[in-house]
Amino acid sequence: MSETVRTETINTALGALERVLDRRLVAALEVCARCGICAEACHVYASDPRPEHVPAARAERVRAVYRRQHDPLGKLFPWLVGAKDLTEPDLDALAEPAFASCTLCRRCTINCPFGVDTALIMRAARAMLTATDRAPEMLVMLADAAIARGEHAEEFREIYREIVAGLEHEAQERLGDPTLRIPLDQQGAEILYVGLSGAHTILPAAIIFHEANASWTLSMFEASNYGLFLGDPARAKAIARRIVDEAVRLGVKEVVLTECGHAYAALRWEAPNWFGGEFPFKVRSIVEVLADYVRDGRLALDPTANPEPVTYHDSCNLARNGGLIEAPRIVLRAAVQNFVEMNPHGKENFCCGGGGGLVAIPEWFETRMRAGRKKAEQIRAAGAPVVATSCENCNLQLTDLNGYYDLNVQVVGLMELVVNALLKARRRHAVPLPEAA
């Protein structure tokens, strides 16, 4: 490779760093005291205690480059402050720490005495790698496919309408109620529900909304936002725009996102910054809606439908980063007979090891299985045969950990437990048919 090409690549990476360099990131880059307290907080280090797995060590790769560009001493005497010119081998070596060893879970941040946001630094590293074509191919492909679907929505509309008609029939059969509907493009509905690819996030939601007598319509699009994982605000905004435009066009009061941690983080917390202000609608997770339905008595649930002990894995994006800690527990206490807490849980819960898009990258399967050892130990210690979660990425990772570590548990989504309890209550309250004369 020629010197000119190398220079362009480095300039592109440094340009990407400059574009995301706001006051939050500057604070994270400049504050670290190198105390190492973050090590024990990290699930990767706790599972595989090597020096390169300390969050501060990962971040140091970006800090050295930042000091060379912005620290007066780093510009004049780089050796004195650990500053370093960025090279292409440095960029190549940054890929695994940024995309595989850090899942952006922020457990290190809440346990840091200074609150250093290492996840923000790793997102900057991802931005540099994405800008120089070093991001995992699968994440790029998934992000671009989502954008393409938004650009060609009309071509998908009729095909999707046929798919939804089939799902509606399945939901009617499962509930035993031919009046159930899955509305699509319903102008003036109160809720725009955004699922994921596949029926598993649409069928239980359809049953729950029907039983709660909710005014809702199904989105044309999926909730996931792989632009966020790439550290690419332009791609992330383009993906979010599909849902924002749809919600505005339909005039809904709120967008409700399915059980997906990063989708909630993207649209609830990040997207208003990308669009320059608050939206004319609320953004909530289905977990919050379920908790409201339980509190308001809008769902008749029979917890004997879920008799085995159930423990709950908190999604990092929903609990630690989004504050949704009590809502899923309100639902679980109503939907299952024996809820058992995992230890630790809530904001201190350990990441499953599959977050940050890692679960979608096949070449790093062994890496995420090793990173999940701490979570496997937590699950085993909880002693419950059923593990519930409210995040698709977590569900996939926990299912893989189940097989990898022989945990012998069942991994389920929160909505499925609710539907089980709802169907049993419905059968119990059904009016018996009169006996034949």
The other form holds:
Amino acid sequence: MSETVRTETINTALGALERVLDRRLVAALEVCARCGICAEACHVYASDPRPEHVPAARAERVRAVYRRQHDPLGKLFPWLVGAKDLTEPDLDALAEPAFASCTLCRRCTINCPFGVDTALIMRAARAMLTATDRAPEMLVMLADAAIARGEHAEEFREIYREIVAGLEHEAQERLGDPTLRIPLDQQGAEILYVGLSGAHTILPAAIIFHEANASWTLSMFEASNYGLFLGDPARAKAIARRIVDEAVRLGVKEVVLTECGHAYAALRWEAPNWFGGEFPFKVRSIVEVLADYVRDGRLALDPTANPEPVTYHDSCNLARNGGLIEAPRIVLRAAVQNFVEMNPHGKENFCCGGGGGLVAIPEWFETRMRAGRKKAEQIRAAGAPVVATSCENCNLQLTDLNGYYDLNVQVVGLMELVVNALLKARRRHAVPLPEAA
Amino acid sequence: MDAVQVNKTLDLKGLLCPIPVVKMAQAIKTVAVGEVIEATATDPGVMADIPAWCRTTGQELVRITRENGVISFAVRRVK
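Requested next: the structure of the form predicted together with the partner chain (the form predicted alone having been shown above).
Now the full complex is given, and it begins with the chain already shown.
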């Protein structure tokens, strides 16, 4: 590779760092006492205690580059403050810590005495890697496919209508109610529900909304946002734009996202910054909506439908970063007979090891299984045969951990448990048909 | 019915998004340019995701159909 190309690559990487360098990131880069408390807080280190798995060590790779560019001492006497020029081998070596060893879960941040946001630094690293074509190919591909789906929505509209018609029939059969509808493109509906591509996020929601008599319509698009994983605000914004435009066009009061941690983080917390202002609609997770329905008595649930002990895995994005800790517990206490807390839980819960887009990258399967050892231990210690979660990433990872570590549990989504309880309650209250004469 | 010669088949039934696309993306690298992979899936999202993936990666979607909840599609490797 020529010197010119090498310089362009480094300039591109440094340019990407500069673009994301705001006050939050500067603070995270400048404050670190190297106390090492973040080590034990990290699920990757706790599962595989090696020095390179300490969050501060990961962040140091970016800090050294930042100091060289911005610290007066780092510019003059780099050796004195651990400043370093960025090289292409450094960039290559950044890919694993940024994309595989850090799931952006922020457990290190809440356990840091100074609140250093190492996840923010790793997102900056991801931005540098994405800008220089060093991001995992699969994440790039999934992000670009999502954008293409938005750009060619008209071509998919009729196909999607057919799919939804099929799902509507399935939902009617499951509920035993032919009046159930899955509205699509319903102007003026109060809720725009954004699922994932799979039917498993649409069918239970349709049953729940029907039973709660909600005014809703289904989105043409899926909630996941691979642009966020890439640390690429342009792609992330393009993916989010599909949903924002749809919500504005339909005039909904709120967008409700399915059980997906990063989708919630993207649209609830990040998107207003990408778009430079608040949206004319609320953004909530289905978990919050379920909790409201339970509190308001809009769903009749029979917890005997879920008789086995159930433990709950808090998604990092929903619980630690989004504060949704009580809401899923309100739902669980109503939908299952025996709810058992995992230890630790809530904002202190360990990451499943599959976040940050890792579940979509096949070549890092072993890495994420190793990183999930702590989570596997937590599940085993909880002793419940059923593990509920309200994040699709977590669901996929926990299902893989279940097989890898022989946990012998059943991994289920929160909506699934609610629908079980709802269907049993419905059957219990059903008026028997009169005997045929 | 077209007479496309299929070089590899994939069973993606039961897999949820984004895994069908991930598996397809992995598999396409295992066939030569011009060859065709035929796959079956049950995740309805595939109906929109696979055409979008083909468009962005420059592969050719030869056909995609859905019958009794099973989606069948064929993709030719173009590059």
